Structure formats: C-alpha cells, structure tokens
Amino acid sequence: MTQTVAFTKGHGTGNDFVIVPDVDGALHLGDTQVAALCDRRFGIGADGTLRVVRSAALPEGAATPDAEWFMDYRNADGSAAEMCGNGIRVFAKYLVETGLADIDAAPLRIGTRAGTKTVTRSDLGFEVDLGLFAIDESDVVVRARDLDVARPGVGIDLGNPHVVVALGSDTELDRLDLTVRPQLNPEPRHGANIEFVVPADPLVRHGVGAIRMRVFERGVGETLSCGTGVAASALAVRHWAGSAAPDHWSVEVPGGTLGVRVIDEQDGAHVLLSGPATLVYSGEIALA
C-alpha cells in the first residue's frame, strides 16, 4: 500500500530538510521511508526530516509540556536526533508561514528530545537559545582522510554530543575529504558530529570573533551547514582563546553565515544561534 504525504522543503544555510506536518500525530514515518524522502536521487533529498506535531500528540511531548509544538527531528538514514539548530528555525519559519504560531506576540516555544527551545525574530532571520553547553576536556583523537596527521578534538554537548578539531589554515580544512566518516578514537557511545574549524587572522574584529567550519552530521554526512555544529564550533574556540575571548561569533559554513553569542542566564552561561531560513515549494509525494 502507499500513502499521501503532503511536505514542505526549507533549508537554513543550505541545510536543507522535508517537513512533514502532521499535527495530531496521525502519521507514521518508518527509517525506510524517511530515508527514501531524503533521498537525494529518488526522492525529494534533504538531510533530514521535520515533522510538524502538537507535543500532546506524542511520548515525547510529554517532556516539553510547555511548548504546543514538537520538532520530530530524523537525520537523513531515519534515525532520531536530539536537535538540530537549523532545523529549528525552519521548523519556526513553516509554523509562521503557516499561522500555526505568531512569533510576533511572544516568544515561540518548541519541544525537542533536547527539551524546549525559545526561538525569536533576529536581525539574521530567526534565533534560538539552544540552552545550557558542557564542555568535555577528555582527549579524542580525530582522523579524517586527507588530513596529514590524527588531530585532538574537544567534546560539546548541546543536547546532541559534537568533536570539534581546530586545523592550522584554509588550504587544510578546504582539501579534507568529508566523503568518508572520520575516526574518532574513543569512539562516543552514541557517535558525535565532528567539526573541523579554522580561526580567522585576526581572530576578532570590533569584538566579534570569526571562524569557518565543515561538518560531518551524525546519520547524514558532510552538509553545508551545521546549526549546533556551528555554536558547538564557535564554544570550542572561545574555550581554547582563553577567558579574553568575546561573546559574540560569526561563523562561516559552505552553506552561508550564521551568528553566534553566549549569554549569563540565572542557570547558567546559554548559547544562542541566529540565521537565515528559507521554505523553497510545497507538494505531495507517496510512499510505500
């Protein structure tokens, strides 16, 4: 049998997703059938899907009873993710379009399996307070093909686990090839993204600091942009600047440029990613 499914492709710096709305949480979309609509040769292609579901409709709204809306994030192969920085902004993005949600009157409150995330209007596009960050000093050592040596990375957990590996100059970070998974040494029980970063020369300009990054996602592989991978990438740097470092980031991504900065809230130090998103058409496709 197949069925119907209507979907809207957006992308946040080239990031790009299928979103599914399914807001009484009717549907079920098995890995196989995620993994054929993001199928870039036989299906719509994106690297990921978002499906559009009242929390209340799901198990897992039970654990963001505070946000009407849940992002059922999938990566690209159907497995689940914790979060996905700028699949949250599309995600908000197609809840404006739509009249789903007025960000207008208040701050839009979305529930991930990384909790609730605040998204609001930005000067960039959207921005969203992806929370509370830890930063893990235990040494991992990354290889990736075409990179002359293993390098160390640092671990970042925002809700989804990160390595970010600092490389010496441009010409290294544009002739990795991202084709191929890197190795990481351990390897994280639950697999990680791995960023590679470059810092700019000057690091800081007018009290913003500015770094270029490639990912490699976790279920997806390299895409041109990263919106975790991008705060995960720009809280590596701060951290390794030392404590003269600013809170405020410009990060560069094949896919564009998206900003970040850290603030103090009561809990603690947050991150916050701000950006561009994008609803490119809407359709219908059927699956099996």
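Positions refer to the first chain, counted from 1. What you see is a predicted model; the values in this text were computed from it and never measured. First, how it differs from the form predicted in complex with another copy of the chain.
Each of Gly207, Asp129, Asp39, Ala57 except one sits more than 12 positions from any hinge; the exception, lying at the hinge between rigid parts between the two forms, is Asp129.
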The other form holds:
Protein chains: 2
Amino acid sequence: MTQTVAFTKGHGTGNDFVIVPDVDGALHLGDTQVAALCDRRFGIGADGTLRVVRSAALPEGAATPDAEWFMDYRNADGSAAEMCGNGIRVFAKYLVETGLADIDAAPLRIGTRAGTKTVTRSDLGFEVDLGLFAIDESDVVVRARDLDVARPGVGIDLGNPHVVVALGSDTELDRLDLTVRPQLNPEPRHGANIEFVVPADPLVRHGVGAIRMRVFERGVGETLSCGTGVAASALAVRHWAGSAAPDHWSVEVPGGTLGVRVIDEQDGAHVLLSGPATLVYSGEIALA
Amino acid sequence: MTQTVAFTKGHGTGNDFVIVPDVDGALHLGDTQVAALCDRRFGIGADGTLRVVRSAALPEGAATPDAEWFMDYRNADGSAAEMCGNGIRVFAKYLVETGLADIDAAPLRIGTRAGTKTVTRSDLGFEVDLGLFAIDESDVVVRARDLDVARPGVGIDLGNPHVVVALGSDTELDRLDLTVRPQLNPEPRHGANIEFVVPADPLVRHGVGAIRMRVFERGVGETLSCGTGVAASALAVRHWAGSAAPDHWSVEVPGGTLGVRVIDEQDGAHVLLSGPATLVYSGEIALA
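Right, and the form predicted in complex with another copy of the chain of this protein, after the form predicted on its own?
All chains and molecules follow, beginning with the one already shown.
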C-alpha cells in the first residue's frame, strides 16, 4: 500500500538526514523504505533518517522515560544506529523550529539507542553531551594509500571506535587519498573510524585549541563530517598535548567547523560537541 | 531576498533533476542558486535543474515559437546546457502529470537550447527524437586505468561528442575502474563522453540488438546513465555490425534499461531514445 510521508531535509556540517515526523509512532518504515528514502538518485538522498517519535509511543523496553522525544536514527542502508553527533543537532533544531520542544526553558533531553542525551543552544548552534570517553594507548599504525610511511595512531572510544592519526602539514592532509580505506595494524576487531588531523600552529589561541581533520568512516568511506570523529580528534590532540592542553577545541572538517569541550561530571570527564544544524526544505513523498 | 520555490524531484534511469515550475518566467535563478539546489549535501541534490517555462514568456531570440513549453536545463554547477536525453523525458512526464500538456492528443514539442524536440509515449515511458547523428571513422584509442591494452574507439557526434569502445565480456565491463578519466589518443579538442559497451551474445533477438554500457561523462565522471551516450553506444555497435544490423536496440546501463531506434526522415537518419521517467517527490525550499 502506498502511504504519503511528510518529511524535512536537514544537515549538520554536510552530514545530511531525512527527518520524518511520526509523533504517535504510527508509521512503519522498513529497512527497504529507509534505504529508498536515502538513495541519492532514486529517492530523497541522505546519510540516514531521523524519525521523530514520542518516547511514550515506543514499545516497552525501547522507551526512554527521561526524555519526551526519541530519535529513531537509521543508517542509509536501513539498519538501526545508536547515536549521531551531527544528527542529534538536526533533530533538536527540528523540535525547536516546529515548536515540539522548548530548549530555552530547559536543556533538551533526547532519547537515543545509546541512552538519553542532553542538548543545549551554543554559539555555533547546538551542543550535545556525548558522555564519557576512553583513550586506548596500545600501539596501532595507520597507512593511507599515498602516505610514504605508516603513522602511529591513538584509539579513542566514544561508544564507537576511532583511530586518530596526526599528519605533518595542511598540504599532506589536503593531498591525502581517502578513496580507498586506510590500513590499520593491528586491525581492530570491529574496525574503526579513522581520523587524520593537523594541529594548528600555534596550537592554542585565546585558550582554544584548533585542528583540521578528514575522516574515513567505517563502512562508508570519506565523509564531509563525522560528529564523534570530530570529538575523537580533539581528544587525541588534547591527549598528545599533555597537561597544558586546553579543554576547548575548534575542529575544521570539509563540511564546516565544530566545537569540542571537555568538562568534569560526577561520573568522570564528558566530551561535548557543538555545531550548526540546518533545515533545508520540506516535502511529501509517496512510499510503496 | 529569500524566495520560496516549489519544486518536484524526478529522474530518468537515475539521472536526476530538480524540476522548477515557472510558467510565466517570473523566477530568477542565478548560477549560485542552481548550484545550491543541486548540492547533494547542503541542498536538494541533482544532476541539474529543469525550469518549466512557457516559450512565449522567454526573451526574444530565446523563444521556440513551435513549442509551447521550453526546458531551461542547467547543469549542477549552474551553467546552461543544451539538451539532455534523460531530462527531457522527466520534463515531459512533469508536463503530462500536472496537466500542462496533453501528449495523447498530439506529439509533445518541447523547446530546448538545441532546438525543438518531439516527445511521444513509448513502451518504456517516453521517447524523444534526438535528430541527426554523425559517425567519425578516424582512429582514436582509449585506455582506462585497468585495461591492459588500449582499445580502438569510434567517434559519434550527437550534438555532443562521444567515443564508444567495445569490451570483450561482462566481467571486463563490471571490473572496469572508471574512478579516473580514461585516456584518449588523440585527445578530441573539446573532450568527449566515453562509453564502454559489451554486445550481447547473440547480438540480436527478435529483431532487437542488445548491449550493456558504462559511461564516463565529460567533466562529471562515471554516471548511472547518459541519454546521448546510450544512443551513441547503440549507433556504434550498429555501425560495427554492418548492413545486417537492426534499427532497434536495448541498452542496459547501471541506472536501468533504455531503447534506441534509428528511423529515416526527410533530412536523413534520426536516432530516437526511449526510457522511463519518474517523479519522486515534491517540496518547497527557501532560496536566498
């Protein structure tokens, strides 16, 4: 049966999403339908879909009682995904713009498959608390297609795995060939997103560390922006910089500029990601 | 000033377009705005835009008095383009679906920068008369990245230039690396679209010749489908097949299947291209 679905298209630093409002959880989107929506030639085209559904409308066990709204994030192939640092800002922007939530009255709590996340307004747009992180000191070397020697990388765990590698110059970063997946040695059991970073010179201005980054996303390829990859990049450079490193970072990716902060919470240090969120257009599509 | 523009997204065998109705020619779309609409991450995303405008609303000199509707086709970078074999079917589909034209009463005449084209219904969807063509017998050799030897190609002129190369097997076609532009020797002055074809075995069934094709479009890269490239491929294989070759062809490209016919007209042999056209969804976008 064909159903007509209203949607809004949005992006955060070029990481783009089809937002599908379904406040009462009445919509049934199969994997095939999500993949059809995300197809860039035959559908709408996006990195994933964000279904906007009331937590209370979810089946028992899936609901997040401490958040009114749940972000049902699906990858472009239809598979369910836990969290997306760019997607959640776009999700928050949608809730705020449509009046479904009032972020100025209180921090916005959004349910995800990785638990409830808190989003607030920030200078760049919106900021999300990505929670705890872990740094893995074990040796890993990374070799991209056109790097003449393999480089050491550091592992960062943000719920999903990252390996961050420092390059020597902007020129080296710009020339990097990421059309094929870089090799990791040893290869992590579940793979990893691989971030190549160039620290600014000087690294810190007015208390803010600055880096440039390109990312090869696990299972995807090079992307314009990866939210957790941006956070991992800042955490890695902060780790290398040692005790004098700042807690505020500015990260430039091909899709734009994002901010990273590290703050102390009761359960340990949290990493927060901030950046813009844009709603581009709205439409209706018939889905078979 | 921000203006809200209504649009419909459509595609023909994966070659996709933002259709912008502007029947009275009141809309001003600059190159930057077209490029913004066609951006696949930050805009709607498409290979080009098709503005639907009454020929009578165009400035003197640009109008096509023998066609009520004019297809203002622009490339994704905003530059004006002459004709598009896939785009004109999508354009016709839009006129028919919205009731702006009645293709069943008479063949639909559509103005383009390459003159007025005639579109009719066909088994596959719609068929457009691409007009005259020319075969260039001069030697040209083509070498793709992973072909072990250079192969001879034949030049086909359909208003835009093509070089068609035959490969030995489906496997060879499937494995072909078109991430980098194949080399032509000699290099045509204005470049060329390069089509790699594999004739079916047997070539002809029930009077229809069959081929598979992949295309590297000039200035773009590999695409799912190129309308004139499909016609050029059929014309090249028909040329190689000699006097016994059929006038009907079926061409399979990554984006779908198209039909090619050669018919005799008063001014010489014409080539006609037929295939599907799909309207995917409609929406509204605010343009700065």
